[in-house]
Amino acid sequence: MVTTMNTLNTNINLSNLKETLTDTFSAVELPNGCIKSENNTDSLGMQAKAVTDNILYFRVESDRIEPICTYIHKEWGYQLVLMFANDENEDELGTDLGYGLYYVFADKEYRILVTIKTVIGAAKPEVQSLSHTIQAAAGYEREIQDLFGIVPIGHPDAKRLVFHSNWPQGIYPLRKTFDVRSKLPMAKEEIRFRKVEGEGVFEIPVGPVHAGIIEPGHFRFSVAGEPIINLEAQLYYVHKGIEKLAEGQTLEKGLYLSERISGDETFANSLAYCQAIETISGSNVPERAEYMRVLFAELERLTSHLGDLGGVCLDAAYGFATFQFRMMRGWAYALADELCGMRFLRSVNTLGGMRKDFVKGKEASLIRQLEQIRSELEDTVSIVKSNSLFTDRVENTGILATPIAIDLNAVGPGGRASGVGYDVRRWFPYAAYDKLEVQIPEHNNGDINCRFNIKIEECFESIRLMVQAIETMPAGPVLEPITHVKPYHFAFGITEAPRGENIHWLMTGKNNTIYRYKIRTPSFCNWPALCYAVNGNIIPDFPLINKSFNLSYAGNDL
């Protein structure tokens, strides 16, 4: 079913690009950032034009949608990054009633983001399905079904996927006139699996209850024997109803939702979510805050990594590794605590900045302790690769091959031993990250070995610039509040999480809330990813290839 993306011609400039989707496909280029206004003037201010000058949006008619999609996809080599629905049935949005339908495409080479939009009437919620020509658009489409009611036609397994099991048929709670205090009643409805048929083939059932404390997920194994010949994972157990608990908050109370996400992400999504309020905003965050938020980031990689590393050894049954790598996780976290109070980040972040100075006075100690890891990581990983029983339990297991790591879009360093050589903190630089040279580990077989080694050089390369950050750091105030944003303006904010590229798209509302928050963390696109890795291995393979993606349930289950 999926297939390889030809070699293509990214050599596009802007004009081009404007010109190609006007003429052809008859769209309509949409001012960036403002709902309302007629041209970009007037909805953005200066700073924030420069940030968003790579990002494009566009309107066509729903029945051209599939065409232009497909051209953008397969004919550009643009990838489907992001794909999302917007209630915008309200008269003071002064568009077109219906619910809009946002395409995101990123030409991850040349920096530009493509953002194609149609509106579906309320009276026929429904849309061409894009699954048989863009693979990585099957999950956004029932996502959208799900929360929507916006029925993809013709897609290939249009099974829910957030709501199953236990939510009624026909409520949709992401429409505006869904009131999130509905108590509704408790449906029983079978989920549908895919059958695999044939001699001597039997399924698994795993989950969602499992041993140890981990989330809950279900997963279906269909194996020959041992071998596994599909596997079809069922999340959404710990569905939180963030997107919907944000529609009428405060920026506050959204931001502090934001670090709620996934608990070892809470930098990552935080920034994200701060990134999108400034841009609409047009402040100047301070140049010291865009280096602490470097620091901050490369913090929580390094610690999410050293725990991966722990837990692929753990399943290894390589006890000594493990324990290495959990005392570094250890001094991690005592760093994070000694920096801000709080070993998972939260309250760190603030809109316009950091909420105080948290390196001033403790420069030596932090790179002292930075250094204390290097070394120990440095004389670990010497050990760990001079294992061969370790290595051959890791080489060759759990492949994704880089033609499908392509098709879905996998993200952060799953896409990376896959081949996919691609990092927010090159191709789309925020915070400080412009100023410093950050380099992007790359390798190609695909196999847990590959994403083993990538969060090795990961975790060394965090240590390198967490020490560059400090070190450069200039002196200064480190928050520009912001007071006030635009009702009805929007922007993406991007960041590179542990496990992948994170993106958020946020509109404001009226008095400073938000309308529609759009959260697409890397798990979601990760997900899929795992379930063909794992095909050809044996069930005992599975925790193994499961903890070398260290995907998230929380982070996913939104």
The other form holds:
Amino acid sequence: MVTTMNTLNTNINLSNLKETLTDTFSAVELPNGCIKSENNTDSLGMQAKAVTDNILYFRVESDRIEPICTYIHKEWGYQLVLMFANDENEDELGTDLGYGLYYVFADKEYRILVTIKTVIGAAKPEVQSLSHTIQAAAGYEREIQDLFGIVPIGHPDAKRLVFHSNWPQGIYPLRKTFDVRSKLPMAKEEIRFRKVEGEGVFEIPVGPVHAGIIEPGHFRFSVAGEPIINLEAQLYYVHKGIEKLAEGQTLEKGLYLSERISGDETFANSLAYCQAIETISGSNVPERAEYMRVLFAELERLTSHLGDLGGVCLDAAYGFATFQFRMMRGWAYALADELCGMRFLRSVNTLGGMRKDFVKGKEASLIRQLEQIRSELEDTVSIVKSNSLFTDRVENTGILATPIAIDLNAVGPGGRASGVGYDVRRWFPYAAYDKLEVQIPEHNNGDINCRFNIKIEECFESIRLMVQAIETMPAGPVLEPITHVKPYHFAFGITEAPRGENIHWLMTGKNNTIYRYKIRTPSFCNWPALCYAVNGNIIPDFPLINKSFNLSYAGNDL
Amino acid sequence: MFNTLKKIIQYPRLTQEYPKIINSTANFIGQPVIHPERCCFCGACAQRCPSQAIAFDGAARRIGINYDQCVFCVLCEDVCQSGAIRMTHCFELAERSRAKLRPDGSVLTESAAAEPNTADAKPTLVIHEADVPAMADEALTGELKKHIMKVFGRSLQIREVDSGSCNACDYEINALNNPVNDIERLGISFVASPRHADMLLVTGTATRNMQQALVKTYQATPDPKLVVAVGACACSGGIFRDSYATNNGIDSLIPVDVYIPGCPPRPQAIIYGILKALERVE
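Output block for the form predicted in complex with the partner chain, input the form predicted on its own:
What follows is the entire complex, opening with the chain shown before.
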């Protein structure tokens, strides 16, 4: 499947792509970066930075959505990486009023992002579902249905996603008419789960409060004896309404909200947010800040991966290795403390650069500590790898097959362990990643062992990148403050979080506020993949498989 | 096997001896403190504070920080032109009542402009009258609780409940089990079920989807029990206050014994809060 995609792609270039979409589907190309074309020259007199030419927006009628998306996905092999809606019913937005629906496709090899936009009238909020042809669309369509009330017609399983039984029917919080402070009465709907029936088949409900110190989520297993036949995960227990909370807030407050999307991905999220605003404002981040961002992003990845490795060992009852990894994670936290005083790298990023020069004068100490973690990691890995009991447990357990990983757009270590060799740092480089050489490990078996190995190799790579960033970091300022941005402009922010590709889309409103903030973290893509990976495995292996993905509930539920 | 043994004896003791020895050399960011005598009452900090934690009254020349709401983001120190706000290294902030975390000592009087609805905002969960954790019950068990405290002052079983955090607090609680903090040396351990627990350690805002589970977990924990709210979200809703999907603090649903401010609180700050609940520290 991967090879066919590649051969298809080689024939496409940008002009060819534009021509096909405009001629065949009468799509209209929209200006990149702002909602009204006449609004291009803005009162603030700022010149929009030419964003990469490879980000394209097209507008089509809603009845052409299904054929055009199917064409892009099937004929060109582009992945659906994001789909979201936007309430564009405000008069100030021009004449094209309604709910904007955006379908974002990526050509990961040729670094092209194509966004297809359609506008749905508020009178009849419905759209043809794509889930039959593009499996990755299923989750997005359910999310949009819950938050905007746009019905996906023909969706195979359009049950509620974000809201549980307590949310009243017919109320959609991301519509502009909904007040964020509303406290609604508790409704009593029924939640139905997929039923597996047959002799000896029974259900095991788990959660939302789990046995370990982890986030809440409900898992409904259908099992026959020990092996799992089906797993349905009900998430969104930690849904806090972040996207709605951000609307109408200042850009500054948005930054602090973005830092609190998912605790251990603080830096990746705040970086994506800053990136989006820096693109809109057209400002250039100082080079030293770009290198510092690489340093912090890799430190976050290292910390996160060390925790995951320890977690897998803990769930395999391998105490020695668990405490080795936890010790190293403790060192990584101490490093963060020394750098910026914040273990979770909060208040480090700021719009236009870094809050302070955190690295100056600490270079030698940083390199020494990184070297200590590296040599300890080497020792530990060689001990763990020679333990056949452990390897036996993780090998061929929880396999995520490559075709499923591709169909569901599995990202990050979860995807790379199944042969999807995609990493934002290489394909859509940001910060200073284009100046550093990033090695992307790739494994193909898709089992826990592969994910474990990917994370080990990425730990070494992160340490190498950090040392390289410290050594090659130029001197100079670290902040070019951003105070004003143009209203009704939008941009993407794409980063590689520890768990994978992280896409934010931000549109500004009047007076430097946020009009719409769409967040898609890697966990949203990988949760459905996890539900496939457990099939056929025994129940006691579920915690192990879950830990090998280590997805964020908060990052998914928002 | 030989390599494993070699590794085990390679390092001396890594565990920090908190609370016996307070590690004060680190340069981490702790409590922000306002010096009103230096303040020019421009109101910039109160206006820009992302979690509206600064109680400010320009006319009466009063200013203070609601630590139960503060997310320790350093912004106030950065925007303050007169240098009246300073970040300190203090992390031992846990208090037995929320009022003590507020400058005016009152939970209800919040700056009226920012919070029009809070006074009459009630928890949205429909709990059956009989299910509400009754204060009468608390009073009845009060004496017993004191007695039991003496007993489980030495050993404590904790159940952690995430009621809607961003997972940073949960990672910090996880870090209590790592070799650096090793909370078991204090006779404190984490258990898998609320039925085995003496204390609930609750993080997060008690989201709409989690509030029923939180109350049920509380009810499943045998009396007498302690509840500790960890982090700004659990204390007051933090940065996620006043959303359609959150509650402003878990104390709108269940009684809380100790509040630990922070976003997230450091592991040692959590240890301090737990020990405070046990009355093992002052």
